[in-house]
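In C-alpha coordinates, the next block holds one chain alone, the form predicted alone.
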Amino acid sequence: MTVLEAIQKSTEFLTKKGVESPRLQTELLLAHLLKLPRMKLYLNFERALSPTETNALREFVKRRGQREPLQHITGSTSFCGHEIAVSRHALIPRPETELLAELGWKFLVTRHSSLVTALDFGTGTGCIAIAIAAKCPEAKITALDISSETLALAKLNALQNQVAEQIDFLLGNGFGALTAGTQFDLIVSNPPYIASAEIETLEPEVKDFDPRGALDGGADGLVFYRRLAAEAKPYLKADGKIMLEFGDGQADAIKRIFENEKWIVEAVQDDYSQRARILIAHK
(Lines of atoms letter the chains of each structure in order from A and count residues from 1; the text may use other names and numbers.)
(Lines give C-alpha, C1' and ligand atoms only; values in the text may rest on other atoms or scores of the structure.)
Protein backbone atom coordinates (compact mmCIF):
# COMPACT_ATOMS: atom_id res chain seq x y z
CA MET A 1 0.00 0.00 0.00
CA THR A 2 1.32 3.42 -0.94
CA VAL A 3 1.23 6.50 1.25
CA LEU A 4 -1.61 7.96 -0.86
CA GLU A 5 -3.65 4.75 -0.67
CA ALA A 6 -3.13 4.60 3.09
CA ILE A 7 -4.34 8.20 3.45
CA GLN A 8 -7.42 7.57 1.30
CA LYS A 9 -8.47 4.35 3.07
CA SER A 10 -7.82 5.72 6.54
CA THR A 11 -9.72 8.91 5.76
CA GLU A 12 -12.74 6.87 4.64
CA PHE A 13 -12.63 4.86 7.88
CA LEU A 14 -12.38 7.93 10.13
CA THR A 15 -15.18 9.65 8.21
CA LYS A 16 -17.49 6.71 8.97
CA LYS A 17 -16.50 6.94 12.65
CA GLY A 18 -17.53 10.60 12.84
CA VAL A 19 -14.03 11.95 13.43
CA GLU A 20 -13.68 15.65 12.65
CA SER A 21 -11.21 16.57 9.86
CA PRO A 22 -10.53 12.90 9.01
CA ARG A 23 -8.01 13.57 6.23
CA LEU A 24 -5.96 15.91 8.41
CA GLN A 25 -6.08 13.46 11.31
CA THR A 26 -4.89 10.66 9.04
CA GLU A 27 -2.03 12.71 7.67
CA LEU A 28 -0.91 13.74 11.16
CA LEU A 29 -0.91 10.13 12.33
CA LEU A 30 1.03 8.98 9.27
CA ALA A 31 3.52 11.84 9.53
CA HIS A 32 4.10 10.89 13.18
CA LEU A 33 4.58 7.24 12.26
CA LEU A 34 7.01 7.99 9.41
CA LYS A 35 8.77 10.76 11.38
CA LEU A 36 8.17 13.23 8.57
CA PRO A 37 6.78 16.78 8.54
CA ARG A 38 3.18 16.43 7.40
CA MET A 39 3.72 18.41 4.19
CA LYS A 40 6.51 16.01 3.19
CA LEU A 41 3.87 13.30 2.79
CA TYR A 42 2.82 15.06 -0.41
CA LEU A 43 6.27 14.40 -1.86
CA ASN A 44 6.03 10.72 -0.90
CA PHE A 45 2.58 9.69 -2.18
CA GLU A 46 4.03 6.82 -4.21
CA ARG A 47 6.20 5.48 -1.40
CA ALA A 48 5.22 1.93 -0.42
CA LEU A 49 4.62 1.35 3.25
CA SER A 50 6.31 -1.67 4.79
CA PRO A 51 4.12 -4.32 6.46
CA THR A 52 5.29 -3.03 9.85
CA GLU A 53 4.35 0.55 8.97
CA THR A 54 1.00 -0.56 7.55
CA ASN A 55 0.15 -2.49 10.72
CA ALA A 56 1.22 0.40 12.94
CA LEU A 57 -0.88 2.88 10.97
CA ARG A 58 -3.86 0.53 11.07
CA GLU A 59 -3.59 0.40 14.87
CA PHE A 60 -3.28 4.19 15.14
CA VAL A 61 -6.30 4.74 12.90
CA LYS A 62 -8.32 2.14 14.80
CA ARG A 63 -7.61 3.97 18.06
CA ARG A 64 -8.51 7.31 16.53
CA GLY A 65 -11.72 5.75 15.20
CA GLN A 66 -12.54 4.80 18.79
CA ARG A 67 -12.25 8.56 19.44
CA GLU A 68 -9.03 8.40 21.39
CA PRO A 69 -7.47 11.88 20.98
CA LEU A 70 -4.76 12.27 18.37
CA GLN A 71 -2.46 13.73 21.05
CA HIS A 72 -2.77 10.61 23.21
CA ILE A 73 -1.87 8.41 20.26
CA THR A 74 1.19 10.49 19.31
CA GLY A 75 2.04 11.10 22.98
CA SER A 76 2.44 14.86 22.85
CA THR A 77 1.20 18.19 21.54
CA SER A 78 2.73 21.58 20.78
CA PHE A 79 2.07 24.52 23.11
CA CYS A 80 3.67 27.93 22.49
CA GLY A 81 6.34 26.13 20.50
CA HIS A 82 7.13 23.63 23.27
CA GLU A 83 6.60 19.89 22.95
CA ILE A 84 4.33 18.85 25.82
CA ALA A 85 3.81 15.19 26.73
CA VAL A 86 0.18 14.31 27.42
CA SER A 87 -1.65 11.50 29.21
CA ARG A 88 -5.00 10.66 30.75
CA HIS A 89 -3.84 12.37 33.96
CA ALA A 90 -4.13 15.92 32.57
CA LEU A 91 -6.20 18.05 30.23
CA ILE A 92 -4.75 18.18 26.71
CA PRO A 93 -3.51 21.78 26.23
CA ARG A 94 -5.81 23.81 23.97
CA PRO A 95 -4.65 26.44 21.46
CA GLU A 96 -6.68 29.18 23.17
CA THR A 97 -4.73 28.65 26.38
CA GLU A 98 -1.60 29.82 24.57
CA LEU A 99 -3.04 33.33 24.81
CA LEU A 100 -3.29 33.01 28.61
CA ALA A 101 0.38 32.02 28.81
CA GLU A 102 1.33 34.88 26.47
CA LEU A 103 -0.54 37.48 28.52
CA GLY A 104 1.15 36.10 31.63
CA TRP A 105 4.71 36.34 30.36
CA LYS A 106 4.13 39.75 28.76
CA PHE A 107 3.04 41.06 32.17
CA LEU A 108 5.94 39.46 34.03
CA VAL A 109 8.62 40.86 31.72
CA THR A 110 7.46 44.37 32.69
CA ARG A 111 8.20 43.71 36.37
CA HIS A 112 11.36 45.37 37.65
CA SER A 113 12.05 43.20 40.65
CA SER A 114 14.97 41.01 41.68
CA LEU A 115 12.53 38.13 42.16
CA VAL A 116 9.57 37.75 39.81
CA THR A 117 7.12 35.05 40.86
CA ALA A 118 4.03 33.37 39.47
CA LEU A 119 1.56 30.74 40.65
CA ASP A 120 0.07 28.34 38.11
CA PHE A 121 -3.06 27.18 39.96
CA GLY A 122 -3.96 23.70 38.68
CA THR A 123 -0.94 23.23 36.45
CA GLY A 124 -2.02 20.06 34.61
CA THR A 125 0.63 19.21 32.01
CA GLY A 126 2.63 22.22 33.20
CA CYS A 127 2.25 23.88 29.79
CA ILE A 128 1.47 27.39 31.10
CA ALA A 129 4.25 27.34 33.71
CA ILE A 130 6.72 26.04 31.12
CA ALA A 131 5.82 28.67 28.51
CA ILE A 132 6.10 31.48 31.06
CA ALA A 133 9.39 30.14 32.44
CA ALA A 134 10.88 29.92 28.95
CA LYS A 135 9.98 33.54 28.18
CA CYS A 136 10.94 34.87 31.63
CA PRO A 137 14.24 33.22 32.60
CA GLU A 138 14.41 35.29 35.80
CA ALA A 139 10.95 34.17 37.00
CA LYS A 140 10.31 31.58 39.70
CA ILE A 141 7.06 29.71 39.22
CA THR A 142 5.05 27.56 41.61
CA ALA A 143 3.04 24.90 39.78
CA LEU A 144 0.23 23.63 42.01
CA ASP A 145 -1.96 20.60 41.41
CA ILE A 146 -4.10 18.23 43.46
CA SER A 147 -2.94 15.09 41.59
CA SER A 148 0.45 13.46 42.12
CA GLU A 149 0.21 11.71 38.71
CA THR A 150 -0.47 15.04 37.04
CA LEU A 151 2.46 16.70 38.80
CA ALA A 152 4.76 13.87 37.70
CA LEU A 153 3.76 14.57 34.09
CA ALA A 154 4.32 18.32 34.56
CA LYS A 155 7.78 17.68 36.04
CA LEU A 156 8.68 15.49 33.07
CA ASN A 157 7.60 18.23 30.68
CA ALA A 158 9.59 20.87 32.55
CA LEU A 159 12.70 18.69 32.40
CA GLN A 160 12.27 18.00 28.69
CA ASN A 161 11.83 21.71 28.02
CA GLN A 162 14.84 22.62 30.20
CA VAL A 163 12.99 24.92 32.63
CA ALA A 164 12.68 22.57 35.63
CA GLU A 165 15.05 24.67 37.77
CA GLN A 166 12.64 27.63 37.54
CA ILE A 167 9.55 25.71 38.65
CA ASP A 168 8.58 24.44 42.11
CA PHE A 169 6.00 21.67 41.87
CA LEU A 170 3.56 21.63 44.76
CA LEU A 171 1.02 18.91 45.57
CA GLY A 172 -2.08 20.18 47.33
CA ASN A 173 -5.71 21.24 47.26
CA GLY A 174 -5.68 24.97 46.62
CA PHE A 175 -4.07 27.84 48.49
CA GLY A 176 -3.83 25.88 51.73
CA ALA A 177 -0.83 24.08 50.25
CA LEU A 178 1.15 27.34 50.12
CA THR A 179 3.33 28.70 52.90
CA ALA A 180 1.55 31.47 54.81
CA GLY A 181 2.70 34.91 53.67
CA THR A 182 3.71 33.76 50.18
CA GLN A 183 2.82 36.34 47.54
CA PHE A 184 3.11 36.31 43.76
CA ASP A 185 3.37 38.89 41.00
CA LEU A 186 0.98 36.78 38.94
CA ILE A 187 -1.62 34.10 39.60
CA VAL A 188 -2.63 32.31 36.43
CA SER A 189 -5.11 29.48 35.99
CA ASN A 190 -7.15 27.53 33.48
CA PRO A 191 -9.50 25.92 36.01
CA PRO A 192 -12.27 23.38 35.31
CA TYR A 193 -15.24 25.33 33.91
CA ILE A 194 -17.69 22.83 32.40
CA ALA A 195 -21.01 22.52 34.24
CA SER A 196 -21.28 19.00 35.67
CA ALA A 197 -24.42 18.10 33.71
CA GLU A 198 -22.86 19.21 30.40
CA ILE A 199 -19.86 16.88 30.53
CA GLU A 200 -21.77 13.93 29.05
CA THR A 201 -22.70 16.10 26.05
CA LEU A 202 -19.07 16.76 25.11
CA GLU A 203 -17.21 15.04 22.29
CA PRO A 204 -15.93 11.54 23.22
CA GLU A 205 -12.33 12.77 22.87
CA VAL A 206 -12.99 15.07 25.83
CA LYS A 207 -15.49 13.34 28.10
CA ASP A 208 -13.92 9.88 27.77
CA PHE A 209 -10.22 10.81 27.85
CA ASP A 210 -9.65 14.11 29.69
CA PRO A 211 -9.73 13.61 33.47
CA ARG A 212 -13.12 14.50 34.95
CA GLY A 213 -11.46 16.64 37.62
CA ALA A 214 -9.95 18.88 34.94
CA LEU A 215 -13.36 19.48 33.35
CA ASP A 216 -15.95 19.59 36.14
CA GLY A 217 -16.59 23.11 37.39
CA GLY A 218 -19.60 22.19 39.53
CA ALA A 219 -23.30 22.69 38.91
CA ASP A 220 -22.86 25.95 36.98
CA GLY A 221 -19.20 25.58 35.99
CA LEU A 222 -18.15 28.48 38.23
CA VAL A 223 -17.07 26.79 41.48
CA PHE A 224 -13.36 27.44 40.99
CA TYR A 225 -13.88 31.10 40.05
CA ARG A 226 -15.76 31.70 43.31
CA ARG A 227 -12.94 30.01 45.17
CA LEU A 228 -10.25 32.02 43.43
CA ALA A 229 -12.13 35.28 43.89
CA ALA A 230 -12.64 34.57 47.60
CA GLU A 231 -9.22 33.13 48.46
CA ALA A 232 -6.54 34.50 46.10
CA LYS A 233 -6.06 38.07 47.37
CA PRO A 234 -3.66 37.35 50.27
CA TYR A 235 -1.37 35.48 47.85
CA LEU A 236 -1.10 38.32 45.34
CA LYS A 237 1.28 41.28 45.64
CA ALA A 238 -0.35 44.71 45.91
CA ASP A 239 0.33 45.46 42.24
CA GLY A 240 0.04 41.89 41.04
CA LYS A 241 -2.54 40.46 38.65
CA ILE A 242 -4.71 37.38 38.37
CA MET A 243 -5.40 35.98 34.88
CA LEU A 244 -7.99 33.24 34.33
CA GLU A 245 -9.28 31.36 31.32
CA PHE A 246 -13.01 30.62 31.18
CA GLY A 247 -15.58 29.05 28.87
CA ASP A 248 -17.97 30.42 26.27
CA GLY A 249 -20.70 32.61 27.73
CA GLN A 250 -19.21 32.81 31.24
CA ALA A 251 -17.61 36.27 31.03
CA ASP A 252 -20.38 38.32 32.67
CA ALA A 253 -20.95 35.87 35.52
CA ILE A 254 -17.24 35.61 36.35
CA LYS A 255 -16.81 39.38 36.15
CA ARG A 256 -19.65 39.75 38.71
CA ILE A 257 -18.11 37.10 40.97
CA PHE A 258 -14.81 39.01 41.11
CA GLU A 259 -16.38 42.43 41.48
CA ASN A 260 -18.53 41.16 44.35
CA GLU A 261 -15.29 40.15 46.08
CA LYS A 262 -13.97 43.70 45.56
CA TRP A 263 -11.52 42.90 42.76
CA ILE A 264 -10.87 45.44 40.02
CA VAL A 265 -11.57 43.71 36.71
CA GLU A 266 -9.34 45.53 34.25
CA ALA A 267 -9.98 43.48 31.11
CA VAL A 268 -11.88 40.61 29.57
CA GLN A 269 -9.71 39.44 26.69
CA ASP A 270 -10.98 37.75 23.52
CA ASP A 271 -9.23 34.69 22.17
CA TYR A 272 -8.07 34.28 18.57
CA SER A 273 -11.62 33.45 17.44
CA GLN A 274 -13.02 36.66 19.01
CA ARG A 275 -14.66 34.87 21.93
CA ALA A 276 -14.33 36.31 25.42
CA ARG A 277 -11.82 33.96 27.07
CA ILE A 278 -9.58 35.52 29.73
CA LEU A 279 -10.31 37.66 32.77
CA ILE A 280 -7.56 39.97 34.09
CA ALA A 281 -8.03 41.52 37.53
CA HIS A 282 -6.10 43.07 40.41
CA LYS A 283 -6.70 43.88 44.07
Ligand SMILES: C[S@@+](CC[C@H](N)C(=O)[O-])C[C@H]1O[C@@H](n2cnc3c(N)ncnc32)[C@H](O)[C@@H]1O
The other form holds:
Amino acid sequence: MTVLEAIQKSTEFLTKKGVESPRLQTELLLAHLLKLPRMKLYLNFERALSPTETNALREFVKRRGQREPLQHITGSTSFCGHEIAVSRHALIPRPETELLAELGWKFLVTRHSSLVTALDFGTGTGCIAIAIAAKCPEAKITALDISSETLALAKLNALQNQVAEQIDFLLGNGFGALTAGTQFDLIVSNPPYIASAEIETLEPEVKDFDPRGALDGGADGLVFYRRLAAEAKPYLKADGKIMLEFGDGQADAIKRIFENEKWIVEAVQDDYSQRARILIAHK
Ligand SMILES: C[S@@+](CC[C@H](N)C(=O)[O-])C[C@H]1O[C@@H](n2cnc3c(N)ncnc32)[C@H](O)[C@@H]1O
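Got the form predicted alone; any chance of the form predicted together with this ligand too?
Every chain and every other molecule in the complex is listed next, the one we just looked at coming first.
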Protein backbone atom coordinates (compact mmCIF):
# COMPACT_ATOMS: atom_id res chain seq x y z
CA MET A 1 0.00 0.00 0.00
CA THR A 2 1.33 3.49 -0.83
CA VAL A 3 1.15 6.51 1.47
CA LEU A 4 -1.65 7.98 -0.64
CA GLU A 5 -3.66 4.75 -0.60
CA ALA A 6 -3.19 4.46 3.18
CA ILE A 7 -4.43 8.02 3.63
CA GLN A 8 -7.49 7.42 1.48
CA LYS A 9 -8.43 4.12 3.13
CA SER A 10 -7.90 5.36 6.67
CA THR A 11 -9.79 8.59 6.00
CA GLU A 12 -12.75 6.58 4.75
CA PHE A 13 -12.65 4.41 7.89
CA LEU A 14 -12.47 7.36 10.28
CA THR A 15 -15.28 9.14 8.42
CA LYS A 16 -17.53 6.12 9.04
CA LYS A 17 -16.59 6.20 12.71
CA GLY A 18 -17.75 9.82 13.02
CA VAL A 19 -14.27 11.26 13.71
CA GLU A 20 -14.00 14.99 13.03
CA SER A 21 -11.48 16.07 10.32
CA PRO A 22 -10.78 12.45 9.34
CA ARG A 23 -8.21 13.24 6.65
CA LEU A 24 -6.21 15.54 8.88
CA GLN A 25 -6.33 13.00 11.70
CA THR A 26 -5.10 10.27 9.35
CA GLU A 27 -2.27 12.42 8.07
CA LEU A 28 -1.19 13.32 11.62
CA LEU A 29 -1.15 9.64 12.63
CA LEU A 30 0.82 8.65 9.54
CA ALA A 31 3.26 11.54 9.92
CA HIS A 32 3.83 10.49 13.55
CA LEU A 33 4.39 6.89 12.49
CA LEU A 34 6.83 7.78 9.71
CA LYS A 35 8.48 10.51 11.83
CA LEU A 36 7.90 13.07 9.10
CA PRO A 37 6.41 16.58 9.22
CA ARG A 38 2.83 16.20 7.91
CA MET A 39 3.52 18.31 4.82
CA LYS A 40 6.31 15.92 3.81
CA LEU A 41 3.68 13.21 3.29
CA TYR A 42 2.66 15.09 0.16
CA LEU A 43 6.12 14.56 -1.32
CA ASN A 44 5.93 10.85 -0.49
CA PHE A 45 2.51 9.84 -1.83
CA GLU A 46 4.01 7.05 -3.96
CA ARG A 47 6.22 5.65 -1.17
CA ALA A 48 5.26 2.08 -0.28
CA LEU A 49 4.57 1.32 3.37
CA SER A 50 6.39 -1.71 4.77
CA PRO A 51 4.26 -4.47 6.32
CA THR A 52 5.34 -3.27 9.80
CA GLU A 53 4.31 0.30 9.00
CA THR A 54 1.01 -0.88 7.55
CA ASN A 55 0.23 -2.90 10.68
CA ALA A 56 1.21 -0.05 12.98
CA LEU A 57 -0.97 2.40 11.03
CA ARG A 58 -3.88 -0.04 11.11
CA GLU A 59 -3.58 -0.24 14.91
CA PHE A 60 -3.39 3.59 15.26
CA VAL A 61 -6.40 4.12 12.99
CA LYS A 62 -8.38 1.43 14.80
CA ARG A 63 -7.74 3.19 18.12
CA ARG A 64 -8.69 6.57 16.65
CA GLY A 65 -11.84 4.95 15.20
CA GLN A 66 -12.71 3.91 18.76
CA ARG A 67 -12.54 7.65 19.47
CA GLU A 68 -9.32 7.58 21.47
CA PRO A 69 -7.85 11.09 21.14
CA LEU A 70 -5.02 11.54 18.67
CA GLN A 71 -2.80 12.90 21.44
CA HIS A 72 -3.16 9.71 23.49
CA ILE A 73 -2.08 7.68 20.48
CA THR A 74 0.92 9.87 19.67
CA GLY A 75 1.65 10.33 23.41
CA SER A 76 2.02 14.10 23.44
CA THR A 77 0.74 17.48 22.35
CA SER A 78 2.21 20.90 21.79
CA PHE A 79 1.45 23.72 24.23
CA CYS A 80 2.99 27.19 23.79
CA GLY A 81 5.75 25.50 21.79
CA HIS A 82 6.50 22.90 24.50
CA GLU A 83 6.07 19.20 23.98
CA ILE A 84 3.77 17.97 26.73
CA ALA A 85 3.31 14.25 27.41
CA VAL A 86 -0.30 13.25 27.92
CA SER A 87 -2.00 10.24 29.52
CA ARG A 88 -5.34 9.08 30.87
CA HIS A 89 -4.39 10.79 34.16
CA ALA A 90 -4.70 14.38 32.93
CA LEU A 91 -6.77 16.61 30.70
CA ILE A 92 -5.23 17.01 27.24
CA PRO A 93 -4.12 20.66 27.12
CA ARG A 94 -6.44 22.71 24.89
CA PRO A 95 -5.25 25.41 22.49
CA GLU A 96 -7.43 28.08 24.18
CA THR A 97 -5.53 27.56 27.45
CA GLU A 98 -2.37 28.84 25.75
CA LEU A 99 -3.88 32.32 26.03
CA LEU A 100 -4.24 31.94 29.81
CA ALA A 101 -0.57 30.95 30.10
CA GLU A 102 0.41 33.89 27.91
CA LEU A 103 -1.59 36.42 29.96
CA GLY A 104 0.02 34.92 33.08
CA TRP A 105 3.62 35.27 31.95
CA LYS A 106 3.01 38.71 30.44
CA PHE A 107 1.79 39.87 33.85
CA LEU A 108 4.67 38.26 35.75
CA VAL A 109 7.38 39.82 33.57
CA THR A 110 6.08 43.27 34.54
CA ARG A 111 6.73 42.56 38.24
CA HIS A 112 10.43 43.66 38.29
CA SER A 113 11.20 41.62 41.37
CA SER A 114 13.97 39.08 41.87
CA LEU A 115 11.37 36.56 43.04
CA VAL A 116 7.96 36.35 41.46
CA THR A 117 5.62 33.55 42.37
CA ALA A 118 2.59 31.92 40.85
CA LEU A 119 0.13 29.23 41.84
CA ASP A 120 -1.25 26.97 39.13
CA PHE A 121 -4.42 25.60 40.75
CA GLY A 122 -5.24 22.22 39.13
CA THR A 123 -2.08 21.84 37.09
CA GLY A 124 -3.00 18.69 35.11
CA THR A 125 -0.15 17.94 32.70
CA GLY A 126 1.63 21.00 34.12
CA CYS A 127 1.22 22.81 30.80
CA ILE A 128 0.44 26.28 32.23
CA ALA A 129 3.11 26.10 34.95
CA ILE A 130 5.71 24.93 32.42
CA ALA A 131 4.90 27.62 29.86
CA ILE A 132 5.04 30.35 32.51
CA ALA A 133 8.27 29.00 34.03
CA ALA A 134 9.96 28.91 30.63
CA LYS A 135 9.03 32.54 29.88
CA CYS A 136 9.88 33.83 33.37
CA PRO A 137 13.12 32.16 34.45
CA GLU A 138 13.05 34.13 37.74
CA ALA A 139 9.57 32.88 38.66
CA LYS A 140 8.86 30.16 41.22
CA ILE A 141 5.65 28.29 40.54
CA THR A 142 3.58 26.04 42.76
CA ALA A 143 1.74 23.45 40.71
CA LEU A 144 -1.16 22.06 42.73
CA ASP A 145 -3.32 19.07 41.89
CA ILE A 146 -5.60 16.72 43.78
CA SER A 147 -4.40 13.63 41.88
CA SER A 148 -0.99 12.06 42.54
CA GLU A 149 -0.92 10.37 39.12
CA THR A 150 -1.63 13.71 37.45
CA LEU A 151 1.10 15.38 39.45
CA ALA A 152 3.61 12.66 38.50
CA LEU A 153 2.90 13.40 34.83
CA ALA A 154 3.30 17.15 35.43
CA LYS A 155 6.69 16.52 37.07
CA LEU A 156 7.83 14.41 34.15
CA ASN A 157 6.79 17.17 31.75
CA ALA A 158 8.63 19.81 33.77
CA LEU A 159 11.79 17.69 33.74
CA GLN A 160 11.53 17.09 30.00
CA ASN A 161 11.08 20.82 29.43
CA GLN A 162 14.00 21.76 31.72
CA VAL A 163 11.93 23.84 34.14
CA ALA A 164 11.53 21.38 37.04
CA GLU A 165 13.76 23.45 39.32
CA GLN A 166 11.36 26.38 39.13
CA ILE A 167 8.27 24.37 40.03
CA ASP A 168 7.13 22.96 43.40
CA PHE A 169 4.61 20.18 42.94
CA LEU A 170 1.97 20.07 45.61
CA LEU A 171 -0.57 17.33 46.14
CA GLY A 172 -3.79 18.39 47.80
CA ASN A 173 -7.38 19.46 47.71
CA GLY A 174 -7.42 23.18 46.95
CA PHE A 175 -5.91 25.90 49.13
CA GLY A 176 -5.82 23.67 52.22
CA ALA A 177 -2.65 22.13 50.79
CA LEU A 178 -0.74 25.44 51.00
CA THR A 179 1.22 26.69 53.99
CA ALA A 180 -0.76 29.44 55.75
CA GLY A 181 0.66 32.85 54.95
CA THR A 182 1.92 31.92 51.47
CA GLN A 183 1.10 34.68 48.98
CA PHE A 184 1.52 34.66 45.22
CA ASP A 185 1.86 37.38 42.59
CA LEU A 186 -0.40 35.36 40.33
CA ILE A 187 -3.00 32.65 40.81
CA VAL A 188 -3.85 31.00 37.56
CA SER A 189 -6.33 28.19 37.00
CA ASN A 190 -8.22 26.30 34.38
CA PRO A 191 -10.48 24.45 36.82
CA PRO A 192 -13.01 21.73 35.98
CA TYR A 193 -16.02 23.63 34.60
CA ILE A 194 -18.45 21.22 32.95
CA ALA A 195 -21.81 20.78 34.67
CA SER A 196 -21.93 17.17 35.96
CA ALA A 197 -25.00 16.17 33.91
CA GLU A 198 -23.47 17.60 30.72
CA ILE A 199 -20.42 15.33 30.77
CA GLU A 200 -22.32 12.40 29.26
CA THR A 201 -23.31 14.58 26.27
CA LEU A 202 -19.70 15.39 25.32
CA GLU A 203 -17.76 13.77 22.47
CA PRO A 204 -16.35 10.30 23.34
CA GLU A 205 -12.80 11.71 23.06
CA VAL A 206 -13.58 13.91 26.06
CA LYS A 207 -16.07 12.01 28.21
CA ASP A 208 -14.32 8.63 27.87
CA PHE A 209 -10.69 9.75 27.96
CA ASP A 210 -10.23 12.98 29.94
CA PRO A 211 -10.36 12.21 33.69
CA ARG A 212 -13.74 13.02 35.22
CA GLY A 213 -12.00 14.92 38.00
CA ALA A 214 -10.62 17.31 35.39
CA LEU A 215 -14.04 17.97 33.85
CA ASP A 216 -16.64 17.92 36.61
CA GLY A 217 -17.49 21.38 37.88
CA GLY A 218 -20.47 20.25 39.98
CA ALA A 219 -24.21 20.65 39.36
CA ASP A 220 -23.91 23.96 37.47
CA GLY A 221 -20.23 23.76 36.49
CA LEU A 222 -19.35 26.69 38.76
CA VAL A 223 -18.30 25.00 42.00
CA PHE A 224 -14.60 25.78 41.56
CA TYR A 225 -15.22 29.45 40.77
CA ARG A 226 -17.25 29.83 43.99
CA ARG A 227 -14.44 28.16 45.86
CA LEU A 228 -11.73 30.27 44.24
CA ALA A 229 -13.67 33.48 44.79
CA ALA A 230 -14.28 32.64 48.44
CA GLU A 231 -10.85 31.20 49.32
CA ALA A 232 -8.13 32.68 47.08
CA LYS A 233 -7.73 36.19 48.55
CA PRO A 234 -5.43 35.34 51.49
CA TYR A 235 -3.07 33.59 49.04
CA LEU A 236 -2.74 36.56 46.69
CA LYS A 237 -0.41 39.54 47.22
CA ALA A 238 -2.14 42.94 47.55
CA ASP A 239 -1.22 43.86 43.95
CA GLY A 240 -1.45 40.34 42.58
CA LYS A 241 -3.92 39.01 40.04
CA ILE A 242 -6.09 35.97 39.60
CA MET A 243 -6.63 34.67 36.05
CA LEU A 244 -9.17 31.95 35.37
CA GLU A 245 -10.30 30.11 32.29
CA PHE A 246 -13.99 29.22 32.01
CA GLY A 247 -16.40 27.58 29.55
CA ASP A 248 -18.80 28.93 26.93
CA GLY A 249 -21.65 30.94 28.39
CA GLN A 250 -20.22 31.11 31.93
CA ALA A 251 -18.77 34.65 31.81
CA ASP A 252 -21.65 36.56 33.44
CA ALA A 253 -22.20 34.06 36.23
CA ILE A 254 -18.50 33.94 37.10
CA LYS A 255 -18.15 37.72 37.02
CA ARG A 256 -21.08 37.92 39.44
CA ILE A 257 -19.56 35.28 41.74
CA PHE A 258 -16.32 37.28 41.97
CA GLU A 259 -18.03 40.64 42.42
CA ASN A 260 -20.20 39.20 45.19
CA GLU A 261 -17.01 38.18 46.99
CA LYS A 262 -15.73 41.81 46.59
CA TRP A 263 -13.12 41.14 43.92
CA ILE A 264 -12.40 43.85 41.35
CA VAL A 265 -12.98 42.26 37.97
CA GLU A 266 -10.50 43.93 35.61
CA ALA A 267 -11.36 42.14 32.40
CA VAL A 268 -13.16 39.30 30.77
CA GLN A 269 -10.96 38.36 27.88
CA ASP A 270 -12.02 36.65 24.64
CA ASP A 271 -10.09 33.72 23.22
CA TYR A 272 -8.87 33.60 19.60
CA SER A 273 -12.36 32.47 18.49
CA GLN A 274 -13.92 35.61 20.02
CA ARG A 275 -15.51 33.68 22.88
CA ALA A 276 -15.34 35.09 26.40
CA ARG A 277 -12.84 32.74 28.05
CA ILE A 278 -10.72 34.30 30.81
CA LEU A 279 -11.53 36.33 33.90
CA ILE A 280 -8.85 38.62 35.33
CA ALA A 281 -9.44 40.04 38.80
CA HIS A 282 -7.62 41.52 41.79
CA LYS A 283 -8.38 42.14 45.49
C1 LIG B 1 -9.54 21.23 33.64
S2 LIG B 1 -8.13 20.41 34.34
C3 LIG B 1 -6.87 21.58 33.90
C4 LIG B 1 -5.52 20.99 33.74
C5 LIG B 1 -4.45 21.97 33.19
N6 LIG B 1 -4.27 23.09 34.07
C7 LIG B 1 -4.85 22.45 31.82
O8 LIG B 1 -5.24 23.62 31.69
O9 LIG B 1 -4.77 21.68 30.86
C10 LIG B 1 -8.40 20.70 36.07
C11 LIG B 1 -7.38 20.07 37.01
O12 LIG B 1 -7.77 20.40 38.36
C13 LIG B 1 -7.49 19.29 39.19
N14 LIG B 1 -8.35 19.40 40.38
C15 LIG B 1 -9.65 19.07 40.49
N16 LIG B 1 -10.10 19.31 41.75
C17 LIG B 1 -9.06 19.82 42.44
C18 LIG B 1 -8.89 20.26 43.78
N19 LIG B 1 -9.91 20.23 44.66
N20 LIG B 1 -7.68 20.71 44.16
C21 LIG B 1 -6.64 20.74 43.28
N22 LIG B 1 -6.75 20.34 42.00
C23 LIG B 1 -7.92 19.88 41.58
C24 LIG B 1 -7.79 18.08 38.32
O25 LIG B 1 -7.15 16.91 38.81
C26 LIG B 1 -7.27 18.54 36.97
O27 LIG B 1 -5.94 18.15 36.77
